[in-house]
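In the block that follows, a single chain appears as structure tokens, in the form predicted alone.
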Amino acid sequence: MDRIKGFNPFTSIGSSALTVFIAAVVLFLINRAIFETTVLVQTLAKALGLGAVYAIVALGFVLIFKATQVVNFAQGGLAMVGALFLSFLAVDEHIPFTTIQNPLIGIGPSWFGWGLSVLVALVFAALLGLVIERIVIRPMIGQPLFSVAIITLGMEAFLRTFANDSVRVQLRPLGIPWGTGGFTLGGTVGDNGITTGGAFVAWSYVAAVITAAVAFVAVFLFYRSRMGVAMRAVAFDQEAAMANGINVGLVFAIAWAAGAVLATIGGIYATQPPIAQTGAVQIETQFIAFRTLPAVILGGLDSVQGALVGGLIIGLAEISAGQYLSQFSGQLGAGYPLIVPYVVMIIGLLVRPYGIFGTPEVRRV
């Protein structure tokens, strides 16, 4: 029979804290919005670059996950990689472990040959993502869930030890055409021309919302094709979808492609501001994905739409915390911003065990 709901106490303390938490959040959002429009419209664009990033990582999970079943623990390694490429192939100009010279620079200006390389990285990863599902995860179809997580973290710690020793003596710059600049909101022009007390806006944010526009449109897109019903159908029954001849180890293999290619995005874009400021791929760069595993929880494992939601409540909570609790940092440490992601993560889990968007399961006894 059906398992009986009854009350349970830590969801019902769950929702009160996150009415408080929701109240107390809008009623201070709305006195910054009156004494300190700059530094909240500032604050504001600097979470959307953040959370769109976060929302790119978060839909290769998803998008893995509701094909396999599965957490892939490789996307930091995976986004590493990615972007390792990219620098080989924009800032080195040679194809990766060759002497051939890359034949996309000097066509066009240099962001045109530029972009040209970011495609060539993108097939890269697709194709890698290809490999590690056929060589690795497709002969543990049917086995258990866990030993493919497992191996999935394996493949994390082949990938990071490839791509640390990348980078370990030596940063690995991208090349990326905008680098570290941006314009300004509002402020105060001069007599020398210098805008002055606006809200600085980097390209990089601009750049990330408009790529995370991109990536969820295509995806929505995707799921009305042919293919994309497949990969549905894969995804609410395996074994009924083989059984009316869908061919699970091609979703599964287009799922590992388009997880790789949204990694290596987040990999390019974990090396820009907000996160970093170096525009160089470090060994910190891996840690984006872990970094997004918040965003993924709180929106719900197997949810498209909960990627985004995810990602942008996430990237919202960490800027804030960061902007507005610097003051307490003697007491909570330098840095708290990357822990309040994960305290938002516990009181949505509170409320939804399963995520915003994310699909209760039935079970039955």
Contents of the next structure:
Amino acid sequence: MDRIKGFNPFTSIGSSALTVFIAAVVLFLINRAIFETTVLVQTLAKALGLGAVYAIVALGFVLIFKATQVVNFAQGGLAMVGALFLSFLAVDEHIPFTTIQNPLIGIGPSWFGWGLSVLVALVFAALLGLVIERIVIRPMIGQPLFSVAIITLGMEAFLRTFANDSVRVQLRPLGIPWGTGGFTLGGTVGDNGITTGGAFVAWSYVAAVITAAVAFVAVFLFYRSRMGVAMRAVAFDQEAAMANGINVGLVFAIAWAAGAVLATIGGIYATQPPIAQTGAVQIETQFIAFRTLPAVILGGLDSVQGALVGGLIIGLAEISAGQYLSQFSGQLGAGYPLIVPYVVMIIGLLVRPYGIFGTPEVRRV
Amino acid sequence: MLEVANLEVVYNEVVLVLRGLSIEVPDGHIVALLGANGAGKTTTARAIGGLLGVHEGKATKGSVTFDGREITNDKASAIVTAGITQVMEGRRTFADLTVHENLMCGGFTVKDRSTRQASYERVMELFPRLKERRRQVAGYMSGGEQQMLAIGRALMTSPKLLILDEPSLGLAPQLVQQIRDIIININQEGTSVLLIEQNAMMALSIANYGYVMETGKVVMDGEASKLLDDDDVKEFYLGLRSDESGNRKSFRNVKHYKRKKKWAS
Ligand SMILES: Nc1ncnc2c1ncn2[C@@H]1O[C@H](COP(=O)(O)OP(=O)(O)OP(=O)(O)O)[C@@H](O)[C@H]1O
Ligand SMILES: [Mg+2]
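Given the form predicted alone above, what does the protein look like in the form predicted together with its partner chain?
Time for the whole complex; same chain goes first.
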């Protein structure tokens, strides 16, 4: 419960550096808001979209970590396999066996059919999570946490091999009903009725933000339910929870099922703007989990609020760096925005070693 | 009725801690289990409650039977469902959770909502203090309040047998009195109690029967009133006599020949 207090030179250097850094960023953003409003709106919309996806994937990490104390390195594999299953259902099999002319993407699954496919894919993901927990993780209860984490890494390799095989030859489209479309905010409508300027907001940003909102509200409500309270009890003191008759295996299973569902949702969004443009599963889809790790660690591995705040901060940092530092890409290297999350994470950890909302590991005996 | 027969418990496959322990808790009774530090009292509670696995321990010989059914090495949740709940040593309340949520956890095995509600109300009646602090986070409560919460949480399952591991540990004398009264109260409502204590006076004053443990075995047992009168118990647990130099005698030294005398006859 108690946070570790006392003077730590790194912490204080870190926090002064951080204060200066945040002040500089805020001043810069105010400057941009005045001089380049459209670009700023564009940046913020994109950041919100990316941040929401990070927050969703981070939530999956946090749920599993809180219940089991294990960082599940297989989240990326789960994300990809879950998304592939959606591709199989929605595009290959046209569940529920109908296609209609979709105004946004031409021939493709109907909204209803697609929604149903997503639902079935998520159920599949949950089952996959349950199976992995039961077969691979449950027998490891009581073993050193490090070993369990390594086991999840092995699971990741297994899922990845399986998934990579099925996307090697071709992309696997997901039949996203809104495609890569979007709308324009602001701008001016010319005489010919065509809008020029303005900030482009992809539908996938909107969808991701709504999904994240639903996911976080659902988790907050879940944590107040009987099973959710039991899960928090297990997280706090596993033996005491057992002594009260709480079925720890069941709690682990539910955490894994929920974690796999969130990973799959993350995998689906990882095929869309701003992360990718194809709307199809490809090799890179699985990297969504590793791209999310800085958000999880920055927010605090055991904190739901941390997943949300960490996701949004990392999303904002990555997108703004991509936008505002692009003239330096010669010096920084083309892929520099992907490094930014790790830089932000390291700065954050200097100030708060357990993450923004994380709990120091001292309360357990 | 709980019967522990010739139980042997080993930690980490090498440390033999219980060496053929046998105790009984008849229905409706309060049974005290006494013993010095490290005698194996908590290990006994873990063995009964299915919690040895957490500590890399295992019952290698003997049996635990409850109401005629063997429960040795059963899962903790199954044992709670069978009717045995324990209040672990050191209270172990969920400090992050509110009082109300702690009690929800206690009632986890109770599937029926109205039964759960009834237990909840009973606990609130028994511990008015908890009622006042329902919404408070458990970690901020005093030791005594946390002990009451731990007992209340265990009562949420309406156990047939309640195991209490050193409930008086670290509590002021008035609080010990209060806990004592609560145990009597719980017992009068029909719950058997296995009371593990260092505070032998308190335990024996309310128990029907008592066992004294030493290095994993019962070395003495009898009616609580008899034990209270016993010279050894008086000396080593009640601190009523000391040797010429004023120091308490080492338990082991005297113990051996006296025990022989007792058990050989
Ligand atoms: N997890 C464990 N692994 C190995 N040895 C253990 C473990 N837990 C307890 N022991 C040993 O078993 C013996 C009995 O311990 P136990 O906790 O049951 O004693 P106790 O009678 O409850 O003592 P106390 O009055 O101090 O609570 C001790 O010698 C202890 O060191
Ligand atoms: Mg003990």
